[in-house]
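First, one chain by itself in structure tokens, the form predicted on its own.
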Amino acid sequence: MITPLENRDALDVAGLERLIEHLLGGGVHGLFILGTTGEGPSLGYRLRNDLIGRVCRQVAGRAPVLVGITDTAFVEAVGMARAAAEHGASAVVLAPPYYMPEGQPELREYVDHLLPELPLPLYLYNMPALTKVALDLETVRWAMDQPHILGMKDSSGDLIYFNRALRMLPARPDWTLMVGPEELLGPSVLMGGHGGVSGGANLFPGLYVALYEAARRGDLARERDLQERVLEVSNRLYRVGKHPSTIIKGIKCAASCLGLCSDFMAEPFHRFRGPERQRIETAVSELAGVVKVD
């Protein structure tokens, strides 16, 4: 879920409330806040705590709420986990600490030390493009032996890695393996994955839910059609800017065009302006027929 912002240290509260109802009304099976698309690492701790509380109160048990706790400081990750538990979240999500890359033995020890401090179940988050550290398969195998780790979101974009992780699941049948890039949602579920955490679902949740359900049924014709529509969303909205932040900017700008929430970005990033916003406005209008699911 994106984080609707009014300014650098305040939530767009009305937009947040509209966005939550839009997502739940579209049939999503859960909300993941303070992740990459939610700009979690760029937000102050007071604002993060405010967001957790508001989301959990409004969702009120209608769907699981998962909270990102990734941080460079061990004690801050624990603090966010405790705040998540106090507000009634379902689980927390952790990527490797960023900035100083750690080795796999250090990463396993870090998670091992963190687990006794966490009041909620944990999902791991493999995001090597941004953390500079991948969760290698031996680390995943180790994680499957930890009863309080329930699964992983894989945003590597590597289907070979994803398939090898899938082949490890018989050792832990209750583990959940989800994919990050929405361009791989259909194929990953057809391979046996359990779903996706899709940024585009902020905008068109019904499309992504329908794609997931078609893939789960093994309805290949329907899956192929809906996957093509998801790729069209990606091509039209995520390639407008020049920088890595362009995907989040595209989603936030499109959400603003749809009247959901503000498109203010956490610094050092800024919202699309002028010609870029016009391109997103045009794309949103032209995608109206594409994203409508019968």
Second form
4 protein chains.
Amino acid sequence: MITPLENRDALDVAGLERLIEHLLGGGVHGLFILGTTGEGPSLGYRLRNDLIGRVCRQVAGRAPVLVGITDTAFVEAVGMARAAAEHGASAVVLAPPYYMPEGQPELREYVDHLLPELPLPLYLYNMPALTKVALDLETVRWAMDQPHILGMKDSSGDLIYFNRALRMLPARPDWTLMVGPEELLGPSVLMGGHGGVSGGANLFPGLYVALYEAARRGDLARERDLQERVLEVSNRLYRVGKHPSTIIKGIKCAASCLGLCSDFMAEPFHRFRGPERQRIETAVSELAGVVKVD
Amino acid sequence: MITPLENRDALDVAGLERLIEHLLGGGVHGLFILGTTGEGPSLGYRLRNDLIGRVCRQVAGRAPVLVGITDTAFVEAVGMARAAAEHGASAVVLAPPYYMPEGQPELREYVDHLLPELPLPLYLYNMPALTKVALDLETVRWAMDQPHILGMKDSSGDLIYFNRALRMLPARPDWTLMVGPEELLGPSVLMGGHGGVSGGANLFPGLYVALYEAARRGDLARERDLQERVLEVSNRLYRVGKHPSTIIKGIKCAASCLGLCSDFMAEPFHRFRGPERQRIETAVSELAGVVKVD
Amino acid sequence: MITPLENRDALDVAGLERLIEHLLGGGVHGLFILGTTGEGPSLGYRLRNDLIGRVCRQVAGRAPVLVGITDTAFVEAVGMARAAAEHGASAVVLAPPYYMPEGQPELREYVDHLLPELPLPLYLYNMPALTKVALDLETVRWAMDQPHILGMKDSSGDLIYFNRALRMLPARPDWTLMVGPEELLGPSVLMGGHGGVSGGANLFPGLYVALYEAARRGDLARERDLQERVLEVSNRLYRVGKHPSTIIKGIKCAASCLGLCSDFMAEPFHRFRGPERQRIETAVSELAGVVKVD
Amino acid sequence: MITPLENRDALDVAGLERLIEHLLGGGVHGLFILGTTGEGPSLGYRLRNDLIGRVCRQVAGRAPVLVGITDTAFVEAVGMARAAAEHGASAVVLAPPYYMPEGQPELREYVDHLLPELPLPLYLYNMPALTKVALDLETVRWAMDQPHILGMKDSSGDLIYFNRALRMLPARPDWTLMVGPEELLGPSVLMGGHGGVSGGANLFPGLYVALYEAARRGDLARERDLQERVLEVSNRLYRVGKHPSTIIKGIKCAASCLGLCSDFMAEPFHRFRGPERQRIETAVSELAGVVKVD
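Form predicted together with a further copy of the same chain, following the form predicted on its own:
Time for the whole complex; same chain goes first.
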């Protein structure tokens, strides 16, 4: 979930409420806040706390709320986890601390120290492009032996890795493996994956839910049709700017065009302006037919 | 400067005081706290604040104190800068926010938004291996036009870049260009650089000061001799472990062997244990002659 | 196809003949020689020529023979293409020249200069890990407008890219898109891909053909079962050594264990020895049940 | 040395002769042909052979001629080495085979197999940006124990590595360590290095010889002045195009502007055209004063 912002240190409260209802109305099975698309690392701790509270109150048990606590500082990650528990979130999500890269043994020891401090169960988040360090398969296997770790979101984009992780599930049949990039949602579910954490679902939740369901029931023709539409969303909205931030900028800008919430982005980034916004406006309007699912 | 720690959330206060006196006694021209070697990103904000206060009080104007404020969250970076100003630090030091990589225009706009919020002058910190984003030369040139930016520490290890930056100094003769890797301290000063921010100076400050001075006055034979000793320190202390954290682990372990302070490291890292500590102990004792400067 | 070698400059002729019959007997739809797994770049030109001739004579039209001509030198690539045509090969396969990385416009101009010199149709080969340069989607789109380019083998391992390329096929419905990594063969064919170029098919061709066919007809259960077996082959045979060459070493060693051909590898690599060979022997014997397809 | 070309498969013979006289007249201490700047990997073997013969005949013992034999195929590298010996070259130069990256033990074994086949002594060439594999310091140390290896050209741009290699020279005092990037020629010689292999010396050999000599005799003021001029050449000529080939394009274009030889480049590259050539023309004329050394 994106984080609707009024300015760098204040939520767009009305937008946040609209967005949550939009998502739940679209049938999503859970919310993940303060992740990459949620600009987690760009937000001050006071605001993060405020967000967790508002989301939990608004959702009010209608769907699980997962809270990103990834942080370079151990004590701040624990602080966010406690806030999540106090507000009634369902679980926390953790990627490797992302300043100096850890070796895998350091990473396992880090998680091992963290687990007893967490008041909520944990999902791991594999995001090597941004954390520099992948959770290698040996580390994933180790994590499956930790009862308080419930699963993993894999944003590596590497379906060989994802498939290898799936093959380890007999060791921990209750684990959940979700895929990050929505461009791989269909194929990953066909492989046996359990779902996706799709940024585009902020905009068109029904499309992503339908794609998930088609893949889940093995309807190949429908899966291919819907995955192609998701690719179209990605092609039109995520590649307008030049820098890696273009994806979040595109989603927030489109959310604003759809009347969901403000497109303000916290530094070090900023919203799309002038010609880029215009391209998103056009795309949103032209995508109307593409994203419509019966 | 390393950060002496009692545990993940408490300073080793006595060690900190000893370390500061050791550094000042060795003749260093300033202290940089909460940088990479200072484990800045691994420390909670309360502890960072505590550290700034104690360092400033202990130094008491005997040398400038520079405070790292690099943060993925704008508001937290500003918070640290305000703390630094309140405690009487001299300047703050900033590397690019290090989660999602910025394009150069985004980076310049970020710094541009930040400057008016900072109560202290700013040094930039180029550390692409850890922040993913280099300050490219065009951005450095732009920064030279900002009166509140006083210089840069370049930890890229790329002396071509460093030399190109030096050639731009006529546009801003009062700027300071310092080098990060101590293995390049001598050559960079011979090129015209203004000094170094050397992790090994925590241990043997006199050696690094002598190397700087020899290079500054163009004494090539002395520079080569001292730089060779610095390489020997690096070879013996910084390559004992396998992961990038090995440098900080080596410095903290050696500081502990020298009786300066505790070697505790905050997660996601940990101090050297058993055989690694033994190798550092041996190295420290064998380096005694090498690091002695008359 | 691997290249059976007697020594660095001579083919294992008997092994080559056995291998070709093994492959054709297993039902493969074509042979690709002098690719990465075929050690193309490690072989002298005389030997490459010899190989092309022998393969074409042995196959004798029973399946198409595709010949890798990737070379840093334009004139040598053309020379290999002419040899391929003279010996009766079906097509040539080209990855970007792999010493100094080209920009995409340079790459397109290079292919544009090459096409009129080629006496055979061309398949492109996207292999960024080894050529440093990917064929970006704009270049693929350009290539679809060249009538003498018939398709692409994509070894990027990136199914997002592969899927995007598939979406461009309406512009050139006769194009063929094949996937490199056999760990992705099933999913890529489910997505609409046209097949794979699987190194493991040297050993167990029937398994890969069956996987292709299951995916082609949309038999999801069978596809998942067979893909899992292919992953098991990959896990047991391709990860025994430490360096990237481990995959080819594993295939050649297993081919030798199966009595197909010699395991000699041309420099800069060498065959598995002692304990590594033993691990492959054990794996081959334990895989017997896994690779058996009814 | 660049390779003057009439077209992709023919030398610009008159230009080649002019260029050689220009270089020798400028005082260079040796010629290195068929390296990166010499487009070695882009040239057919017949043409490479022709080049070696013509250069050796024209130089006629006035300076050592070193011949690049780097090749992905062992037998072709040996073939080039034999051609070099027959034509009377002084030594051969070898970087790691650059298709599939070798592990260091594989690399050492490769060189170990190659040495007995070489009729001339060998220099190693560390060029990780283009070969993917660095010669790590352990491998360099091993190479110092091989009597037929005489030294190394280091194009890594990493002066820490270079300095560490220099510190190992006591094990082999007759070894030669040269630096690749001309932007580091002065500093590397001040550190104790033995010289440089500077592409810009094709254009202004006297400047690079003077810089080398100033650094060699420890004349810091002169070294800094001349190194600054070399940076100016680099800034004006090597950054006109967008792709990595821009350096060679710039040198060849400038050589053509100076009337030395043709600027034809073999595929996959091509010479600068229109506006880029104009920028080089302007730069060459404006550099006239900069490159003049008394």
